[in-house]
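One chain follows as structure tokens, the form predicted on its own.
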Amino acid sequence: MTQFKKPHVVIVDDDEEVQNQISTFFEARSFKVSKFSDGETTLEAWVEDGNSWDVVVSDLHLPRMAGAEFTDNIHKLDPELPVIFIANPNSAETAAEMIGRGAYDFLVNPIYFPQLLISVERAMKLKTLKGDITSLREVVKTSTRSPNGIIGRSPNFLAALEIAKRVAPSNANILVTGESGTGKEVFARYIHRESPRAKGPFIAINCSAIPGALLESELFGHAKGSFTGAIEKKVGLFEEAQDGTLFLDEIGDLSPSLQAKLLRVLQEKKIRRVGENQHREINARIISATHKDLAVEIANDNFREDLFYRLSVIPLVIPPLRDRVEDIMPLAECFLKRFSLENGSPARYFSKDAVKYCLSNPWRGNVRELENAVERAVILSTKPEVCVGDFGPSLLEFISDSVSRVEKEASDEASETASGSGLNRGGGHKFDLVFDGHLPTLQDVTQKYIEFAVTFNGGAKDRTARDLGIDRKTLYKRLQV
């Protein structure tokens, strides 16, 4: 559980007895207290520790520095730091003038401690509120440095953004490609906002998250009673996106049958609900996205080439975060401010080592991983400075370690299996053929070698397919012979 810092009250008074009275009162209420005897010492101490101060409670008449001078100097260092003066009854008018100079409040001696506590708590709330407003303004300012709140200044990122801006006014289908977490949907929404369809709906669906039969119903809709469970008619997403944009994420995972139907929709601009004969005209712009290399998918007969050309009238490639290092810290700082506000965290800035960590991390999960890492660091941080230790191990490191552990176990198991059959993955193994007086055909040799490779890899078919340089579908077909 995150532990937040104690509220920090600074007491400035040359009377040691008064110092101790106020200090004892606040320490008994779980405040952190710092004590100083004059204004000059207080100002010097602020340079070292001022970021943790919440409220200053000061005597109006300080040695070598009047209240007005002290107020001006402390607010030069920290304009938002509340100062509460304690004045003698005959100095109340002067204390009131200090409020005009920026002091938060004043109390008259003798100190009524419940009133002092209320004044301190209110000052802290006001300071927090002002800080939140400042942070929120900075978040808005940061997020608007690039058009429509997209943060980025690296040349390759700005080049992709320029393409998006230029094609937005058109009706052309756009294929957005890039690694997972690079912000493909962010670009799709930006294109929608910059297009003449901005007043229409933006509908997004992840094609890999819904089974094929249900996905067809989601996209095209269905008639009442068209299948078990269809108790009423359903309007599909193509119709819901009328006069707007339909974003098809992970388009590379569409089944062959849905690929054929989508191709027809793109050609004819008409759809037919499941269980109906009536065709309905649609007017939705299609933006699709995938992290897969569709050229490879086409070569492996997993994706239709004609659909690819229909979808990618305008190809848009989003660079990975490791290729846009200039954008890492602006993004991280924006996330820091946002999550600090959302979680009530004291985290306000990154340490030098934390900045080095952010800039040197490969961020295989791209912007999404960076965002999650900063959120975790903000939640774990107990002070204004976010340190490297606050980031903790990344989720990808955890997954990588788990995968490595599983692969090692599988490798050990395969080695045991191989050693029992005369094979050893570490080396010194043979691929033997037994002749019965006739030379085997090339097909027989190929078949036996594939079976040998599967056994060699301990039954790991994906690894075997990679080792043999064939796709998984081909391997599975050969194993079924």
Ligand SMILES: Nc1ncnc2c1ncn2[C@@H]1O[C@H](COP(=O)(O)OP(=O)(O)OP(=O)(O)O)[C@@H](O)[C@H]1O
The other form holds:
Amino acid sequence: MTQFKKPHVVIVDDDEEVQNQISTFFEARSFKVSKFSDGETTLEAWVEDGNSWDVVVSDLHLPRMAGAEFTDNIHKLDPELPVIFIANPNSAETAAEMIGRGAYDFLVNPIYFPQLLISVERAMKLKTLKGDITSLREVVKTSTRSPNGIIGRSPNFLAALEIAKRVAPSNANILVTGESGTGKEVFARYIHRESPRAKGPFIAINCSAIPGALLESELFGHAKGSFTGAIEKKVGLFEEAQDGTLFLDEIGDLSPSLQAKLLRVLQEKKIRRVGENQHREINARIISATHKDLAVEIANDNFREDLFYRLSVIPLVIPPLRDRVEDIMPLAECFLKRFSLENGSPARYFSKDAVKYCLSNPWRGNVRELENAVERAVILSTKPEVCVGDFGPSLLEFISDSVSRVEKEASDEASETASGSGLNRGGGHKFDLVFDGHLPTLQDVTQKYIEFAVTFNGGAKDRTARDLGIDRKTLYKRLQV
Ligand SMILES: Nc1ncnc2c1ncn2[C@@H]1O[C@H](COP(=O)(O)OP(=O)(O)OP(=O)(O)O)[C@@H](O)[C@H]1O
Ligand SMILES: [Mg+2]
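Return the form predicted in complex with the ligand of this protein as a structure block, the form predicted on its own having already been given.
And the full complex, kicking off with our chain again.
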């Protein structure tokens, strides 16, 4: 692993000359060195900045504190801190005993410096490895402590999890709703794992990612030669999910014809592959998800109400991250550990400001945005502490910055054109409909809008005609009214 910070060696010896010899040797090799002359001061200093210590090189015979006691005390503070003792030849045996008490190594005077360097470097490597193992254990622990890798402790999250837990053993179809990135798929997988179908397959498909005709054959399968390109017969996902769970993501985007076909499947529990007459029984539990408000989609005739009731025997709403602030840091910390291990990064913990940033950010992209932000911060971080600066601008900020920039450029361009040609495109105009106590007719609105568009374009009629999608003659006619 790349060492991003200077390795920090701590020298404990009451003999100033020895202290200086060792420190000069390590400083010349780009180590950071701290020196102490007895055990007590060393332990006190640990409280100040012990977190940054990598190895302790100590005389075995310290004033007022025997080597054994020193080892015990320092390991009470940091069990993983390697201690290397330097002993006189006549106390080599005692030094060897220290290894049994947890010391890392010992050397016998006179110090052979190349050997000391090897010992220090090995100790540091071991410490890093141990740290990685601890982090790994914590990741495993966190993911096992939290039910099946789902992290959260806020009342809102726990309420959703409780519903998921209760419905998991049943066969009921479940509709998971929630904003983008809230963890709908995570919950769907959790329900599957907690259900009697856990040993069966979990098949997920994103209904918005595949064009209609293709989606139909994906879901239902097709007979060989049933359409151009159907070279082989295909088993559909309903069949593949037999005795398991079929997760229909972004169900709100299903076309009307597929909505009708899905409704039939849910009613009859049978499917017919495209191009076949034979019906096949299916036994798949359907969990669907959408970030859309299906009530609105139903009101707008975009989604069938009867299908909605079939899919949503049990509705499960995943709250947005801003409504479960208590979940932010446990999630962020789990992501920090995961990405730090994956990237071999030195990042280990968040600074106070970084925590503040995480807690106050609106996370409009929810858990996914938080996960991406932590991944970026971990990759950019060069030290154990992840600072607020490592987060950089979020994607959403980036997009909104870009939009403002484009808007500004457009308005700058417009004023440039205006100063050059006398035309003023945009020019801060707003399209207002002034009501004087009555609703304007559509004709009034159209007329007003055309006039507005011409003004908006600084009088450029060709451009306005193009923008409005009408021909020039029509525009002129409308302006003469
Ligand atoms: N409670 C959680 N614990 C751990 N990780 C989570 C949790 N919720 C979400 N995640 C992680 O956040 C990311 C987004 O989750 P998921 O894909 O389930 O969200 P979604 O609601 O389905 O998003 P979309 O609407 O964009 O499809 C995933 O990487 C997932 O692992
Ligand atoms: Mg999803």
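Given the structure is predicted, the values throughout are model-derived calculations rather than measurements. Positions refer to the first chain, counted from 1. Definition used throughout: the rigid core is the maximal C-alpha set that superposes within 1.5 Å between two forms.
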When the rigid core is used for the superposition, does I118 move between the two forms (threshold: C-alpha shift of 2 Å or more)? yes
